[in-house]
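Just one chain follows, in the form predicted on its own, and it is written as structure tokens.
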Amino acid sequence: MRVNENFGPKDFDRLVDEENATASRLIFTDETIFKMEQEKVFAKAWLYVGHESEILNVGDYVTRQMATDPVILTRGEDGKAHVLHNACSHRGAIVCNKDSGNARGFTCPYHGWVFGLDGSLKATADDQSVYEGKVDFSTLNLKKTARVDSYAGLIFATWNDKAPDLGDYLGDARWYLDMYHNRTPGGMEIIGEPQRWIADANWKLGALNFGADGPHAVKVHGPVTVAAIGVPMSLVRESLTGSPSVSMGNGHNGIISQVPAEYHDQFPPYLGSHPDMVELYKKHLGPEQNQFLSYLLAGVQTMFPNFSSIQSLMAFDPMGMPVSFMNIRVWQPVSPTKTEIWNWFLVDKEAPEDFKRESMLSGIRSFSVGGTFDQDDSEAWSSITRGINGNIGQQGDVNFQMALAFRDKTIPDFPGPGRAYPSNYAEVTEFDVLLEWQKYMRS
């Protein structure tokens, strides 16, 4: 099968085979599909653009991407967050070239048009009287996203004025976002600037991996996990095969890797967390959420389409204790076979400053542009791109058929919302990301 400009919504039924848990390799390599995604997925879904802690004051701004479109996230004079298309309404030039800052507005460097923090046109290069009243300047504000909203400090935006409310879009995922991002009265804050790097892979590979691919962890990350956490390989595998994966609905999915119960006497609860934070977790979260956090090795999840996060812990000093970190990222599509990864670290606002520093270092050494885990994953994703991008390679399928053995094995008494499966190896939640993608593409 080859994709062309006449490819229609029903054709996407063939690209993702729900019954057999397989998908065409074309969805990771084809240029036409990539272009359709921009309209079908990224122009319709809620996309992560920034964190409340990045724009605390009026005039604060950061420049970001919503898929292939540049945007500015600002704190307006009205105190609200605004997301503006970073392209002048006059000729389309970028109006803000800095990564972040504080400003009273934005001036186009080409013709000098001036826009307010809310995107409203304030002035043109010449007196507007020269247009002799023939131009309606109220139509020439910067284009804004249809909606902006936040949850647990995470700011999302959508171009789609018919999108559901963000709360409804996140649905059951909010319970898990609370567990990782909203577990103290102050919530989380961004530490450091975002890292950005290019991976030679389709954006969906990262979203699937975090959505989450349990089976790769032992093969790809096993040795460094043993070294960084100080646990035997058998425990790593047992924690993966015996910990739950969760489908949260609307394409949001993840895994919760935990210390197996028989090893609880060998690990203190809340390993890697600062003691002062533990008391806040116990007060601010429910008992079920604390049950997961108390023996958490890694909580990994993807909010459809391209926002992912991981909480884990690392110890790079053989004599030291592991330190937990929270990493969030966006898989920004660049081309069918290139993704720009935007990567941030967060920490509880109430945490001591020395712990914040140690947490960030723990994350940088593992999940970052130079981190051991990201280097592992990027090499694997790049090899997939090389393997399936040729004439013969594009003709096959990618296989998620572990899901066939697990899709009917939900955990009946699971303490959290959503559909839970008894293993990180289930591949059900990972494949659910593609099923949600299919819904958007054939809509």
Second form
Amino acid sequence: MRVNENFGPKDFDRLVDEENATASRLIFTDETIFKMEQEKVFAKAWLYVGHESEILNVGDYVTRQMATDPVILTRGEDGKAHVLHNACSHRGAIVCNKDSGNARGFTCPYHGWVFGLDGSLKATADDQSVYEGKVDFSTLNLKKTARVDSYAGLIFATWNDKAPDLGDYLGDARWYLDMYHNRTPGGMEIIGEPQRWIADANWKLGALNFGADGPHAVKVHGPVTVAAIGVPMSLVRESLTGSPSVSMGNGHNGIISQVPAEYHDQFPPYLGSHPDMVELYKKHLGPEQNQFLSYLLAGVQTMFPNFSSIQSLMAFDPMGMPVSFMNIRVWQPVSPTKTEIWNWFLVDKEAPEDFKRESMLSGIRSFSVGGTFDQDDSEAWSSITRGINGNIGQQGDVNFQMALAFRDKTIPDFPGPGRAYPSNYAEVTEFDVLLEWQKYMRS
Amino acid sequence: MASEVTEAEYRQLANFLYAEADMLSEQQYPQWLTTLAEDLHYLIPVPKFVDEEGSRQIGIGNPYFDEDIVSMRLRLGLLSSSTTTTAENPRSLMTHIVSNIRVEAEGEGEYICRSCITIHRTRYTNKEPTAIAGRREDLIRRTDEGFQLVKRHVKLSQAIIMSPSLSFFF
Ligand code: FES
Ligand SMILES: [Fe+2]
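Form predicted on its own already given; the form predicted together with its partner chain follows:
Let us now look at the entire complex, which starts with that chain.
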């Protein structure tokens, strides 16, 4: 039952067992499932492509991936964001082979066809009259995504012309995206171009981990957290076991790790944030969102399928104060057991320049390929891939059964939208990412 | 002002870089730390493919490493004990190969050293080795305790890191 089996909707009932809160290990290794995901998940869902602040001016572009397809995100003459498939309509060569830049359009390096910022074909190799009117050039623009839209500065695109509006797709998750990504009148801006690295793991391991895996944080990151924020291990553990995880709907999930109440006297509110920004948060966000932010240790979430973000704070100076950072990333599927991680940092636009740099430093030293947190996560995910890829390994399950104990324990009167559970250890929200995946795969 | 160095100076600096490479391969971080200056700046930016004409700067950068002595101490401390690292437990097998060394004297007792570094590495969880290479520009200072690294700027020759972590140093 490994390679080339055809999976039908019924098989996905079995591959993710909702009742039992387990899933087959095949979903992290199987080639056929991986190919089906390309069509059933990545061609249907809204995918993150970039940040508004990366393409401020007409002609600005960045090249990106939408799963296994290369795309160009541009700011068109019309001032709108366009997402173009980065393969020439002539013979398929990559049209734009730069990471970023500003241009009036794109000239294919192979035969020189020219395309506008909106993907429209402007010129062919020779004068178009040479084709003697036998070719309809209007069909030879670069393929565009069906829709492009943004929320809180985050630009998403989809190939699916039947996709719901982005606002409906994000649904209740918008309240949380506002809390983390849209906290001041100016919103956030990107700190730099992406870091990219390859993890020997299925893309879902990253999406689940950020959706979010509370228990690993003590084992894998506990010692680093103790060293880098200078808090006792008991605080790390209690902040996870005593803080909510939230299922926001439509497969969007996360945890809000809070400073436990008994430590509030040792933690100034909004620790790690710039005081001028805090004044803006207070005005720009609601009291409930401010309540969460004021004692936030880590807010970690995945927007289905493969966009994740984390706000947290770190200090790499034992004498210094922790500084908050906002990390965003995409888990790009490369093969069943390879993922290309794209990693950026955002910062409030109004923040002073020196704070922006401090925030970047705090971020790259923890959540980047050289960062103390990602180093350790990647190693754990690689070891899963090696652990489950054998004949015997493939027959087993991955286990989310903490959910059995927690799934009926929703917090009544939770101050935010969605269904909230009383612990970051609940595994309910992590498993919820897989339940959404199952819906897509059955369709 | 940059000026030429003597044969002896060149040999001393090359030996310093070779000894350092061994410490980095063996992850002898307490020892390496003694060769880092208090005003250390250790920088490894993300290289990009750009068009000479249409390139533009996006933000202030998102480097792999941008370290001072304080953050370096903390990082090296974490990597020095198996209880505080998953990535390097067990430790990667590594060979740091230093080559193309060129040296210029820069003011009183300081040198600009350019060299190439190739790191050949195998992790427990993937026995297939990976290699990563870059060109280093260092500022090295002669002190009473020996040479110290003041600045290191590494230009990598790959845009995507093909292994899951940079839990080691260049
Ligand atoms: S492939 Fe692009 S012009 Fe021919
Ligand atoms: Fe983690």
